[in-house]
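Heads up, the chain below is alone and in the form predicted alone; it's given as structure tokens.
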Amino acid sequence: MPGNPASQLMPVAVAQERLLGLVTPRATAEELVPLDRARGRVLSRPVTARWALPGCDNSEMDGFAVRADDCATASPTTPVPLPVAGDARAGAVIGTLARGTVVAVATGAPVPLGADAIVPIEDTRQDGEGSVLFLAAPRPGQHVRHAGEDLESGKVMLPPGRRLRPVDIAACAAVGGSSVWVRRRPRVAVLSGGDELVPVGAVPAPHQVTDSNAAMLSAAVAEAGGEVIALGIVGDSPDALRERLHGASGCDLIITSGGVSVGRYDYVGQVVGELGSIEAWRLAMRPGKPLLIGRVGDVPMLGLPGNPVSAAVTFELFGRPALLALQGASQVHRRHVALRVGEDLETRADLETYLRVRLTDASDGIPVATLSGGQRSSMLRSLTDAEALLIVPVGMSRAPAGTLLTGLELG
């Protein structure tokens, strides 16, 4: 396995670019899916409006549709009385408003032809049977949602590369889409390595460990839009590892956990070097320094550390972006947010450090980050209690309380 001196540890951002350079979506790998199965998928084609939004001028208030110049002199001291010529409700068709009359309208109701303003109910009062007193002069266009104001017919509502959220599904439905073209789900082989591992559900002996990484990675892959191909557990044997990796041919990405460090029984680097190539190994980060990026044949491969926290953190920084890139997503990295350190911290200056933190609100709007527990890479509890990863950059060994840094909010 290649060896890098500490001075040659690769920066996180460089390693991310190396991996993203290996994963590209297949131009023709798309499918048409109904909206009820489209959440979380990435659009491969734009969604365009089949009709305008809204489809006609309608009211944004409960009140009265008027011609603005009919009550231009209205005020609380000089109210203007006008007869009510009709009632418009949402979903109903209404005709033309005669001059000198008004129509009662509900929110969302079409505005009659000839009307150019809506007067809210609170700016009126009843004036006997069939008449209303107007207490305020409306501006032309007041409280009217104009046809096509939100989106004109034929215009793009959502561009390719958008990962669909529930609100995006609503937008698709609103402009006439019942199905959308999305990228095919990437096929991701997930493999755990280590003689000490036992499957989930088995009772481990004191010297054994439950393979929690496979469960975590399978769930994380599915959340990021991938289809999991479970390769199970492989022991600390180069021959067994070689054979199992051959079973990942045809996949879009291979993700392993364990066996990427420099121990006597860490064979991932050796086998990947034999079967393909190594693009990056050993990063200037903590947790997750012994991470491997390469290819097995022509399949991109990401070798994560075996410690559960390291595996989870490195998947967030590398696995998730790679999966989104495979789907052609326009945004593959989680958004960085400003965080204020809530306690004095000390870290290694030569490593970019990702600390598990809880967040509390502050008066200045910048959340305050405090450690969620122990920070060893084997301590899973502090990750389950964390709301974000606080990033302490390379070159900083101390971050006193009050220091402004950035972090990644965890979903």
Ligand code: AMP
The other form holds:
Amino acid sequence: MPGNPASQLMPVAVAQERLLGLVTPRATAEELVPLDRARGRVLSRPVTARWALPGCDNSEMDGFAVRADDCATASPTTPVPLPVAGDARAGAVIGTLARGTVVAVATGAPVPLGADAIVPIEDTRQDGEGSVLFLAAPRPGQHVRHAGEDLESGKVMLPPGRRLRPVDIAACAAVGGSSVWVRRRPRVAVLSGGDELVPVGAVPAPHQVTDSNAAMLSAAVAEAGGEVIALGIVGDSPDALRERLHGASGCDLIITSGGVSVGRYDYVGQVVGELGSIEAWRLAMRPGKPLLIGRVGDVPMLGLPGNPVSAAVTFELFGRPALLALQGASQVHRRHVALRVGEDLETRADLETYLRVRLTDASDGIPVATLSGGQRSSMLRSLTDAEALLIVPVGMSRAPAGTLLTGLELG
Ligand code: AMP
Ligand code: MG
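Can I get the form predicted together with this ligand as well, since the one above is the form predicted alone?
Below, the chain from earlier opens the complete complex, with every other chain and molecule after it.
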């Protein structure tokens, strides 16, 4: 049998490494995109600061800019009166402070030259017209946001490989980027296989099945930064499959679903073996055991099992990381979170099992996981009702309530 040696199931982590070995970003494939279209894209070059952040010393509080020396003896019982010589608001140009006076400042206002501390309004009292009583001695430098303290001009704000979240886009904008260099979107061919399948929108006869996997994969590929090349549905025929896979030449990744198992009408393995190579086939996991990793020509390919839950879980574990790796992302796997088992569980010891669970908060901060419904890999409803996938590792056949495990939160 091609792929792993016969009857040997490959551990998930080993198969993930194999896949990541097949997908490498092309060094030249980058494009410049405006910030409003950059969310979810992966930086191909660092973002450096065109100017310091902040650009000048400015106030962190509403209050008064002072020379700390001038009110060093201030306390609630010995208040120090000082005249207010000016008023600086956010956006005002940088002024100066004369010794023995103070300037009223708003949050974000430039600190006048000569001032070295900000006294919050709460530590003062009005003292008639044009004068303020200081009730506390300021520390020199207090509540001053110093020029460049967040980032100095010319320094790197964001490294290449960062997948841009809204806060990263804020960071680019703040230091002068209006567009960023990102990796081109990987082109992902999506193909569904099965004689029973009908396209979304058609009304299936009772013996037919709507191609929900293509709908799921289109959305999931887009979410992971890819561009979908929809290859439609192909029947269970090796000739038709071979023919249809030609449409994927020039793509960065092929994702099929269905036809990859051991049934008489499952032809994906055979055809991939002919047109390319099989790097891994059959994993020690549930759902998703029949997963195939290979190449068609020189295009990396993922053959996902057809069951909707298997397809979704294997996309999450393999498809999404592959897409992020193709974009040069520094973090391709989702972080595992600690989960507490909420009910006695039994699983197969030879398979890494991904259980669909709901979560409830607990006082120790570790969410408690209970099954969200039936766990057959055909049951999509319990997946939509799930908030996380609880992982029962290989070697464990019983996980009593209270066991500490890990899982993946579903986005
Ligand atoms: P297979 O992996 O081809 O053995 O299919 C396993 C199960 O998944 C069968 O019940 C199929 O009808 C179902 N299935 C296969 N492909 C899809 C698809 N694209 N959308 C929804 N269900 C599918
Ligand atoms: Mg099938």
